[in-house]
Each structure stands twice: as C-alpha cells, then as structure tokens.
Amino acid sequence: MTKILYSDDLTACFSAWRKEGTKVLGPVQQAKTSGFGEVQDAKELDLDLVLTDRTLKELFFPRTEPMLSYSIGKQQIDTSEFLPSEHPCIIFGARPCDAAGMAIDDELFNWDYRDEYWFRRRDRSVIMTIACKESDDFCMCTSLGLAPDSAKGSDILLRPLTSGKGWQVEELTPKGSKALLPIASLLKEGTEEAAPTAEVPVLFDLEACTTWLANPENFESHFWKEISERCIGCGTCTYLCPTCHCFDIQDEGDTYEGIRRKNWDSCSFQLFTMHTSGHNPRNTQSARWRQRIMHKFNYFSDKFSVHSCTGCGRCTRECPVDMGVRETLQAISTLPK
C-alpha cells in the first residue's frame, strides 16, 4: 500500500504543521511574477506552473543579507551578527531540478568553510517536491542526467495521482519521514496510480560538451565570440539559476557606523573581475561567457563530481536575447573533439 495525500486536506496538512510551529512556504505568484512565498491555505499555491520564474535557491541564498553590523567609538569598536532564524519550515511544491540546486551548492557551501548562513537555512528546512507530469521546450534536466522526478536533494517526493486529486508521497530521508509525523492522520493508504511522467527529450551529448571543454586547445577557440555575440552582460541567467552562487560583500555606512552586507553578483557582469589596477581578465562577453559554461561544466565537476546545472531551463527561457546553456551546449557537442 501506498500513501496517499489528497488535495483536499492540503489545508489541514498546513494548519498542522503551523500548531508544531513550523511555517509552510510554497510555488506563489508575487506581483508579476512567480517564487516561494508562506502560505496558509492550499487555495495560495500555484501548482500548476511548470516552472517558477525564481528558483528555491533564495530562500536559502538571498539576493541580499546583512552579515554584521559595526559601530566605532573613540576607544573600541562594537560589532554585532546577523544569523539566519532557525525557524523551521516545510517548503510544499518545489521541482525537483530547483531541489538538485540545493544538493549542488550543498558541496560548494561546505567545501574549504562552513557556510553557516546557507546551513542553517538547510538544516531547519524540508523540501517537498512534486514530480514533474508537464514540461516545456526549455527543459532539459534529462540532458544533465537528471529526471522529472529526480530524488535528489528532496526529502519527499510527491508523485500526482492519475485522477489529479492528490499524490503519492515517498519519504526519501529521516527529515522528510519525520516532517510527515504531524499529519500523519490526513494520509491515506491506496492503490491508486501516479500519471506518467512528463517526456524530457535529451538535448545534447554531454559527454561530448565535457570532453570538448576539458581540452585546453579550445580555450581561445573562436567559437566563444561566434556564441556569445548576442549576450548583452544583463546577468539575468545567473539570477534565475538554482546553483549559481557568485556574492559580492559590501560596508554600508559611515566611518563610526554601518552594516556588512552580501550581496548577489555574477560573472557576466564587466566588474566583477575589475582588479583595483583597472586590470581586467576578463574584458570581453565572451571570455566571461567562456568562463560561465567552463566553471559550471568544468571546473566546479573537477572539484565536486558534479555539474553546476540541474537542466531546469530558465536562464534560456528568461533571456532577452534568446540564449543560454542549452543553445551553448548543443553547439559545443556537434564541434569536432
């Protein structure tokens, strides 16, 4: 026997979990566009968008944040820390390539230092995912040996029901079985069936993009002027991506007061590799369109086994001028190797 979650008791799942004090976040549409937001009633939620224009990587990694705050006086400097809550919380309908992000940058954020700001985020949080049954011509998670229904970096995984009136729900780890503990009267025990999953066609040969990337021959090849010439440097692809996680850390304030505080960046932008010389190493769009796809598909799998791309498919879907890795790789994968 399987269990089973029927929307219909979405709204009381909620309302228990909230009496165990712990706040529900979920696909929402703010203003114009679509991200996470707290819910409290299952009415909220838009579960039927394919894809949320942001991705669940804000949630744990925001756009900004203040790390400290610093006051001088005339004979000692006070400063004071800003942490993250550990207020736990459940987050109800992510994809699972927006969950893969987590996994991918669980490994940078604890590579050389702990980065306790992404973990405590991580370790007050359960991530639910649903199963993808629809996609679009932007997807392209099975091109990344990724799945519709990718396990990783979930802790439950929903699968929607044939007749569209709940889900399947799977315990993939100890934090997900026990996040289930509080409505565990609102599951059921069925055999009703999951539908199918939605068909990801695979869009290129990674292999071969990985093995053309690695070839230090192909550094300066002049394919990255050709692909790069429509990029404008907006950095719209970075912000919309699940994994990217470049920051910058700024002091806002004065000589005697002020706050620490770390900002998003990117490495499509002209400054972000301007040396105080005014030396910059990357002086062109395509070099840092070049060091873009190399550090995702390159340098960060040399390190962590793993690339930095989960195939979700928003920063060729957001792009103002109509490019983005896909386009990049299937370009690179038909190149002689």
Given for the second form:
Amino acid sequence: MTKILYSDDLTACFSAWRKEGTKVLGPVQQAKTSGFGEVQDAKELDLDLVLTDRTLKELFFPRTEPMLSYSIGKQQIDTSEFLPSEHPCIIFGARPCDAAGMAIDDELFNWDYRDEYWFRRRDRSVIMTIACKESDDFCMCTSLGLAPDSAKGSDILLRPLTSGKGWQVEELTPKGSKALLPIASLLKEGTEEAAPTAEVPVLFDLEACTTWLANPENFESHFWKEISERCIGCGTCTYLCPTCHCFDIQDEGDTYEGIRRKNWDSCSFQLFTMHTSGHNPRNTQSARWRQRIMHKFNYFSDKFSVHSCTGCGRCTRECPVDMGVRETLQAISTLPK
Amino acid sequence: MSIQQQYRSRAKELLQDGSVKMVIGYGEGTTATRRRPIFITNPDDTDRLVLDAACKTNLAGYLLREGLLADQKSVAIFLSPSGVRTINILASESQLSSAQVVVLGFQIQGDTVKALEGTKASDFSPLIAKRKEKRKAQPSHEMTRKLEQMTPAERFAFWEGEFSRCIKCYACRAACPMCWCRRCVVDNNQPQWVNTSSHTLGNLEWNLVRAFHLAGRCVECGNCSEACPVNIPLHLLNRRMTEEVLTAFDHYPGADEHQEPVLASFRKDDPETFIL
Ligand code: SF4
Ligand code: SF4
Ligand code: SF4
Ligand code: SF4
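Mind giving me the form predicted in complex with the partner chain, seeing as the form predicted on its own was just shown?
Everything in the complex follows now, all chains and molecules, and the chain you saw is the first one.
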C-alpha cells in the first residue's frame, strides 16, 4: 500500500495548506512564458509541461532583491537590513532536475558563510516534485547521473499514476512529512501503479569529459574557440540555469541615501570580469564559455564533490544560437584525453 | 540544382579562389528543425552549409566580431533582405566597409527559400526600395493598432506587464546587430544612467532606452524577440518605431549605405509638429 493523492483533491489540499497560512506555488503559464507562480486552484497549474521555461531558483534567488537601505547623515550612518520573510510555502509540481539544482546550490550558499537570503527561503519551503513521464529532445538528467525520478533536493516525490488520476506520494524529509499533516485526510491508501518514467538517453560520457577538463593542457586548447565561436554572450543560458548563481551587488540611490541590491549576473558577459584598469582576464567569448563549463564540471565539482549541472537542458533549449552544455560535453567526450 | 546545393558551390568557389577568407552561414542544429550559425574557412567544409526556411537568424552582427574585418579581407555571409539592410546601416555608421562583404542573398517565403541576385549590398538596393513601398502600403499590424487605440494609461499598463517579466539578461542587445556599442549606456556606472536591477523601473528604463536607440535603425529582423528568454514582444516596439520614421521622415532603415541616420540628421522639410 502506498499513499495516493488524487488530482481531484488537489484544490482541497491547496485550501487546507492555505488555511495553515502556507502559500502554494506551482508551474503556471505567465504570458507566453512558464514559471512558478502562486496558485489558489489546481486548475491554474500547467502540469503537462515537460519543464517550465523559468527555473525554481527564482523562488530562492530572485533576479533582483534589496539587501539593505542606507542613509548617511552628518552625525551617523543608518542602515536597515531587508531579509526575506519566513512565511511557509509549498512548491507543488517541481521537476527532479530543478529540485536537484537547489540541493546543489545549498552547498555554494553555505560554503564560506551562510547566505541568509537563500536559506531563509529554502528553510520555509517544501518542494513537492513530480517525476517525469515525458521528456523532450533537450533533457539530459541521465547524462548527469540523475534520473526522471531523482529525489535529490525534494521533500516529497510524487509518481504519476498510470491512470493519470493522481500520484503516489513518497515522503523524503521530515519537512515533507510535516507538510502532509494538514492534508492527511485527503491522502488515500491504495495499490494503484505508477506510470513508467520518461526514457532519457545518456548523451555523453561524463567521466571522459571531466578527465579531459581536469587536464591543464586542455585549458588553452583550440577546442574552446571552435565550440563557442557563435556564442553571442547573451547570458540566457546562465539566467535560465537552475544552478547558475552569480550575482552582483549594486547600490541604487546616491551617496547619502539608497538601497543596496543583489542582482543576477553572468559569466557570459564581457563586463563580468572587466577590471577598472580596462584589463579583462576573460577577454574573449570563448574564455567566458570555457569558464562556464570549467566552473560547472571542474571547479565546483572539486570543491563540493558534485557538478553544478542537473541536465535540465535549458541552456541548449533556450540558446538563440543553438549552443549549450550538451553540445560541448558531447564534443569533449569524443576528444583524446 | 537545389538552392542549397547552388549556394554551397558558390561558397566553395569563393573560398577556393581566395575571394573570401570565411563564409558565415547556417548549419544543422541540435534538432531537425533548428539551425545554427557556422563559420567556414575550409572549402571542403562547405557541404555543412544548410539553407532552408528555418534559417531565420540575422547573421550580420558576426561581421563586427573584433578583428574579423581588420585585415581588409572579405567575408561571405548568408543574408536575407533585412540582413542586407543591416549591412547598409553598419556601413553608414562606419562599423564596417561593405566592400569587404560578399552577400549570399536569400529570401524566405513561407516554407521555401528563394535565391536573390547580387553579391554586393548595393546590388540589392532596387529590391529594398520595393520593400520600402510595400512596407509603406502595409496596414498597421493588428496588435500595433490595438495598442494605438488604448489610452495612455492602458498602454502603460500593457508594457508594464510585459516588462515585468524582463530578467535583464540583455539577450536582446546581444542578439541585435545594431547594438554594436562597445560600452552600452546601461553598463555605464559613473554615473549610473539606467538602473541595473530588473525591477519595474529598471526594466522600463532599459527597454525604452533600447527602443529609442533603435528608432530608424531597426530592420525588423526579429533577432531580439527571438532571443528574449521570457518572450517579451519587443517587435511591437520596433514595428511602431519603423512606422513612425517611415511616415514622419520617409525613412526606411538600411535603404542604402549612404543613408543618414534619421535621429542624427536634419532636413529643412522635417516635420516639426511636436516643437512648440
Ligand atoms: S551559449 Fe547561447 S545562451 Fe549562452 S551566452 Fe552564448 S549565445 Fe547566449
Ligand atoms: S548547465 Fe544547462 S543543462 Fe546544466 S543545469 Fe544549467 S541550464 Fe540545465
Ligand atoms: S532591434 Fe531587434 S528586430 Fe531590430 S534590428 Fe535589432 S535585433 Fe533586429
Ligand atoms: S532579452 Fe528580454 S529579458 Fe533579456 S533584457 Fe531583453 S527584454 Fe529583458
């Protein structure tokens, strides 16, 4: 016997959670672009999407957020800090690759210090992931050692029933179990089977890639220029990546009064590494693309023993010139070490 | 011979006889329906070139890659009519010399592609002149009209809603061949003219600045709308600007390479309806 949640009961679940003061978010279409938004009714969800255009990371690491306000007077400097609220929320219907991305970034945001902006939001949120029945041409979780039903980063895993009428419910964390309490009466015990998960082909040999990347001789390889010649440095691949986490700190206002904000930034941009002197250590687009790959599959991996990529495929899916991690790693895995 | 075969052979000849050092064209992409820009220097690689109705990206911006044209050698490039207009604008703005550009012109009509006669950008001027007349006669697009009929408050709300999604990736700028500034005004931080944050104000500022900078320069190639990861209908702004400069100044961007930039030139008969 497993716990089953029927789709027909979903709206009732949302009400039960809301009654407890919990916000409910899920995949929705927002004017031609899909992402995560607050929902009242299950009808608002778009659960047929293979993957939302925008990632889960925006819920924990928004594209812009105020950190503090300052005002400098003759006698004193006043600052006040903005911190995210601890208002609980449930994210219903994340995908395994996105959920895994959050677990990967936990490492980063808790490395040399604990990033309160990230962790306040992480701690207050419960991620209910739905295993994938379908994939598209760009999905590559299996190439990254994950799967369409990976549990990494999720608090609850839902497996779609063959009948299409609901999900098997698997509790993964204490936080997840707690979130099920208010809806306990809506969960049924049953033996209904789960549908098979999507078949996602393995596209490259990750071992071979990381070995090649780890070889310092390849750092200056001509390969980098060839593979990234068409990159226009638009940053799309980083902004839509669930694990890319670079940000910039900006003061808005003037010398005396203003707000300090944390804004997304991207290693694809020329300005990212530009020094005030005018010197730019990564002065070509190929050096910037190499950084993106090296960071994900070498530096990050060395430091945290996990690659900073979940194989969601967005970097290829959304690139205006059809580049992406996939092509690069496929090419690398065929190169001599 | 299919048009693709014909253009492959032409590209091969150009590389073989040394008239160009590189061919910029389209190749196969990750999936059967995607095309990607490719750069060919070896005549034997020309059979990687693809030309079909999926070849939509305006490739002209690649010509401005640092150093590419510095050696005075020529480059051949696949261009649709809006791509040729791009060359004219870039030449009139002293960003390249059109003499270094060999045009492999084509036009997409529905599901088919048609070859266009000519090799120099100026060979296409009669064709572009015809397109100008066609553009003039073309009624405003439905959505443009709809926007036009809104009250200023409604229109503002419409754009506020669209721009609220902007994530300030600047992909629109990166994809636009006309956005060639080495240092964009938004990247200037001494002083900071435009907020870099992607909050409502910052997004409005950015998109309006860009729209104005493209007035009379945009060739409606569609690269920006195509690149925008959150699908903001940037083409609606561009279309409106195009119609404005066309009716007010009879200016069709990129008509030829001697055209003066509409916002940086003055004619005695320019309408001055807005000057008090
Ligand atoms: S790889 Fe593609 S998406 Fe990423 S910066 Fe380059 S052009 Fe943009
Ligand atoms: S690098 Fe690409 S495939 Fe990997 S997580 Fe980021 S967007 Fe997804
Ligand atoms: S603004 Fe957009 S449509 Fe106009 S030239 Fe630039 S990329 Fe093309
Ligand atoms: S491409 Fe779209 S999201 Fe990115 S800066 Fe331009 S308008 Fe904003």
